[in-house]
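First, one chain by itself: the form predicted alone, in structure tokens.
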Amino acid sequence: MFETLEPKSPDAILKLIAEHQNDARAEKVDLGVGVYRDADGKTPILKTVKKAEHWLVGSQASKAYLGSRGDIVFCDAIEKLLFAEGAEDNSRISTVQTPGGSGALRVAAELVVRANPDAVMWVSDPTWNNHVPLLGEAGVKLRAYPYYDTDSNRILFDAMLEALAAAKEGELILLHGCCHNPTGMDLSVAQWDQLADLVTERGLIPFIDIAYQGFAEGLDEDAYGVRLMYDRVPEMVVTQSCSKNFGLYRDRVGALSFVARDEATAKTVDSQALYVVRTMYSLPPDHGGAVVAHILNDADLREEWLAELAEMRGRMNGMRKLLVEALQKTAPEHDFSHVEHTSGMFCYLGVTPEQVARLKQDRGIYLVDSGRINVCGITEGNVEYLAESIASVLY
């Protein structure tokens, strides 16, 4: 049977991780892998996560199944985090805990196709490299809308609106809630407002993936697009991840929320979502979700977590500024100022695939072919070497 299969190429990011690990050069720099790193280049466990885990180990009385929805306390806490206080009591909203944001995306795609086998979803060009396989291989028909101009390093907002004006009623639009991956360029409040007008006029369905809430400006600020659409549209889909803002990468903590037209429809959608979960992976992992729920519901831990979140956000912003300043010295004829105006972990550096290959081969600088970098790979100790390396492939 299996002789009919063809080998698949390894994931570009996972391949890059392996190449970096096998590189013996001491000065090597990893700008590819999508995890937060501190000033020492490590991915730490948050102090609040450690405290919540100690609490969980000491208080948990059973390892029995929670059910396909997962932890109800977690789901309620996520609804408040996304949609604001009181959302957990809105009968139009239903939420399930999922194995990471990727699990949320795949369950959502399966349910979309169940509701409409010919469903069309508009996806930004570019978008996270796993969006297309997660959604498309479930059967969703994907269309691209312009988002980013690599020459001017800006959002193509007018072109985006023009493309989406051709979308038909009932079609979905995949939007990044904040910290757009891979560009790091986010819509402004005014642009979100204008987009919401188009969505309501055309009868489109927002599908918002928010994987970095708190990494751009703050929890409430980063949820602006989600809450705006929630107030304006009759139905929407939101996928969420706790990998970045809680540092729970390997624990796979995510959530999928649906907003339906009315309570009766919400109950139907919820029942279908639970069925998809049951037939796909049956039940979500509990540990990470219980940790998140405890942090969000404990006033002191929540405040401490907000401080840790602000520290991570500040480090990323600081590294952007350091890199731009260093590049102004090593490559003064080139403008890298756009890097400082991005949000979250990622942005486009503005180099070609050929220059990326030279950076890896000659200098041990690892990034994906598109030129996307993770600014968390930058430290005060390597920024000068990094800027010199980038300059070396520009001339």
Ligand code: LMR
Given for the second form:
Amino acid sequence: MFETLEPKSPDAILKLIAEHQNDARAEKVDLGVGVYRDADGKTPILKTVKKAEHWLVGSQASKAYLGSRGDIVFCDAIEKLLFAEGAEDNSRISTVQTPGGSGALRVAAELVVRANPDAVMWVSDPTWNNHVPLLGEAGVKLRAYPYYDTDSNRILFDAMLEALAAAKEGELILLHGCCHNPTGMDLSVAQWDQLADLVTERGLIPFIDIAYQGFAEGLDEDAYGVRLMYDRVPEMVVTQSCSKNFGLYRDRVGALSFVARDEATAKTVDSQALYVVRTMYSLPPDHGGAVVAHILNDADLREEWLAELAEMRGRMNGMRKLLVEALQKTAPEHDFSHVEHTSGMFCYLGVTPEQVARLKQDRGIYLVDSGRINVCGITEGNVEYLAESIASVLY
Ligand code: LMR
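Can you return the structure of this protein in the form predicted in complex with the named molecule rather than the form predicted alone?
What follows is the whole complex; the chain from before opens it.
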């Protein structure tokens, strides 16, 4: 039977991992997949994660099943992180632990379609390259709203509002909580406020994907959009990931939260979420969630983690600045200043797919075809090589 299947091309981001690994050139640079890298180009395990893992190995008494929700302590900790202290007692919110943010997105999409087989979701153009297949394959009907102008490197906020003004009551709008992937350009506080007005006026349902909380400005600042919508709308969906802010990429730690109109609906949604999980993967992996819960609930470890988060944020901002300065020297006619106004790991460099191919082939520099770079791949040691290579494909 399987001969009926057509071959699929590999995911555009994940394939860069292997391509970079197989490149024998010493000077190669990986600006592709979204993983944090330190000044030595390594993706370290956070010190707080190591400490929590030691604690877990020493104290865990059983590996018995926990259930489809995962760890309730983890779910409560994530609700506090997203919606603020006290949220864990709000009976309108229900949360399930998921295998990473992608797991949360897929479970959410399945539930959306169960609730409404004709559900429409508006997604930014551009958005994370896996959003469209991940949500679309579950049956959600996707529409695009303009988000970013590659000529001016600005958010197309007016065009975004204009497109969303055509959305019908009950349609969902996918928003990136912070650190927009792939552009790194986030809505300002004033823009979030304006958007919240439109969302409430039109009766839209915010679906916020927040995979980088703490990578833009700080935990609370980065949750502005989530908390604003939480205050303003009767129902919303939030998908969350601990891959980046806890560096737990391969351990697959994430969460899906629903805010429902009332307690009774929340209970129903929760029961459906548990059913979907049971029929998809039964229950989530525990290890990473237990580590996160321990860090968030231990005052000292939490403080230490906040410092690690600040360090990662500082390095990303430092590397952005360094690259812009280096490019001012090698490509003075080109304006890269927008790079400094982006948040988190990503930004658009402003190069064409052909230039991306040349960077890869001639220079061993790996980035997504769209020209998205992960600034964590920049180091003091490679920034000049990068700037000189980028200039070489621009002229
Ligand atoms: C990225 O956008 O590079 C990350 O979110 C990793 C992924 O799974 O694509």
